[in-house]
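To begin, one chain is listed below as structure tokens, in the form predicted on its own.
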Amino acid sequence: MRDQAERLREMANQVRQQIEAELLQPHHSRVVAISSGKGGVGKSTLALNLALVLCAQGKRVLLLDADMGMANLDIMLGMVPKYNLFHMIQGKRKLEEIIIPGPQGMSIIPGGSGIQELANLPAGDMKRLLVELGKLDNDYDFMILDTGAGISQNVTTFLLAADDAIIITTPEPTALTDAYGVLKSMDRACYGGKVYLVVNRVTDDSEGILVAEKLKMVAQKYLDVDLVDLGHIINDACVSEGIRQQQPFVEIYPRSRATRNIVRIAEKLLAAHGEQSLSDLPETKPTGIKHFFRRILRSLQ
């Protein structure tokens, strides 16, 4: 009886130690980059509204306007921030001074629109910026990047360093061709994360499914890329109305079809990782904001 009790105590102690070790595991944000082959396909709209839906589900979200020099998320929200990334890079403001609160408890790092110095940021300034951003790793569940469109060096660098990439397109042939170009560029650079697809402005569910399947087949056949269909967004008038009113459509039209589409996309993003918070999952490679920026820094060497 004494030996049995001792074994039970040892087992209980092992379980306790295991639980404590798991609780002490460092929290890492999941970095999700959203990009497109061409402009005007709804990239920023997806980034903003997806971030809000994740916030509504209890996630801590940091939205970074990474379209360097052509940022517009603050405009979409009707905000006029005092400071942006350019003030930080100039050394005039600290990082915590440029982060602004958004709807649903979301945090936003505004970029700068029409600032040539941001669009052509020297490697030294980029490194200093990334070091500061890396300090936010434990503060959020997600960091969502609204990157620029196309395959410029800045866009490609952000995409390759992210844990997950979401490519958004429309059914138009030019948009699909350019989206394929982004996938091809990522494949050549041996991107190691998951690549998701969102098809925007579809007339109905059938078109969204068909367009996604066609691009998935092409990506698999010619690039050997497993493109994951994250969903589609109906061509709903509430989307453009939200942009006109400078308010996220998921907030002012919560019952619209487009809002339901965004909610489904958020659910599928989480479900793809075991229906858990992405930051709580077993990881096959280092993740989080710090590792994201470390990968970028290595590319700038």
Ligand SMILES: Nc1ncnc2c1ncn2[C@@H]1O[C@H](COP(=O)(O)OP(=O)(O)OP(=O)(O)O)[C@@H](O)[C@H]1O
The other form holds:
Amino acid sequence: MRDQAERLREMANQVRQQIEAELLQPHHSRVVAISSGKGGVGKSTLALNLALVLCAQGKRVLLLDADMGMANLDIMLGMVPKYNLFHMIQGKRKLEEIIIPGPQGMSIIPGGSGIQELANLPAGDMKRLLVELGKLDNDYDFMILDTGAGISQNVTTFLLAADDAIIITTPEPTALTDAYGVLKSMDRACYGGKVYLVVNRVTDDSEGILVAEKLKMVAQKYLDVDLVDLGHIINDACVSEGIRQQQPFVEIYPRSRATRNIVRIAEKLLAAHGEQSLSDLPETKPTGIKHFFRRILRSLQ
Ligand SMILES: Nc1ncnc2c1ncn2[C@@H]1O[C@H](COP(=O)(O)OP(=O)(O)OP(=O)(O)O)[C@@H](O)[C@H]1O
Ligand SMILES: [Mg+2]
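Next up, the form predicted together with the named molecule in place of the form predicted on its own?
Full complex below, order starting with the chain above.
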């Protein structure tokens, strides 16, 4: 009897230790950079509304306005933040002091607008920003970066360092050509993460699927980049109405087609992280902001 009790106690102890060890496992944020070749194709709209949908699904999300110098997520939310990234770069505020609470419990780091110094951030300042970001690794499930358009040093640095890059384009030939340009520059810089595609402002589902297929084929053929189609967003008056009202459309128009599109995109992204079985996308492991930070440091050297 005594032996059996001893064994049970031992087993209980092992289980407890196992649970404790799992709880102590460091949690890693997934860094998702949203970018485009051409400007004005919907990066900020996707970043904000995707962040909201992920929050609504119980994820802890940090939304960073990484369109350095031309940030406008705060405007899209009708917020007037007291401090932004520029205050942090100037050394006037710590990063945690400029984080503001957003809708659905998300956290937002506002960027500065019309600030030349941010648009051409020296490598040393970029490093300092990323050291601070690295400290937030355990606090969030997703860190979404709304970058600027094109292939500037700031954008490329953020893109290269992310776990996932979402390239967004509209079906217009100019936007598609520029999207291809970004993919090409990422390929040249040996980007190692996953590259997703979102086609915005489509007239119907079939246009979204067709445009994605074409770009996917071209990227595969000429760049050997395996572009993963994350879905499309319909051209919907709700989206521009949301911008006008300074409220995210997924909140004010939860039943719109565009909202359903964003929910589908979020589901696919989660599925890609092995969190849901909705999609056949391959599973990838989160690598965390600390890893992101290390890769960024390498790309800055
Ligand atoms: N699916 C859509 N349906 C209708 N209008 C849209 C849609 N997506 C974006 N828009 C319109 O396009 C405008 C630009 O979108 P957004 O600001 O998100 O683009 P951006 O890529 O972040 O631009 P920038 O390069 O200037 O940062 C918005 O003001 C909105 O009115
Ligand atoms: Mg933008």
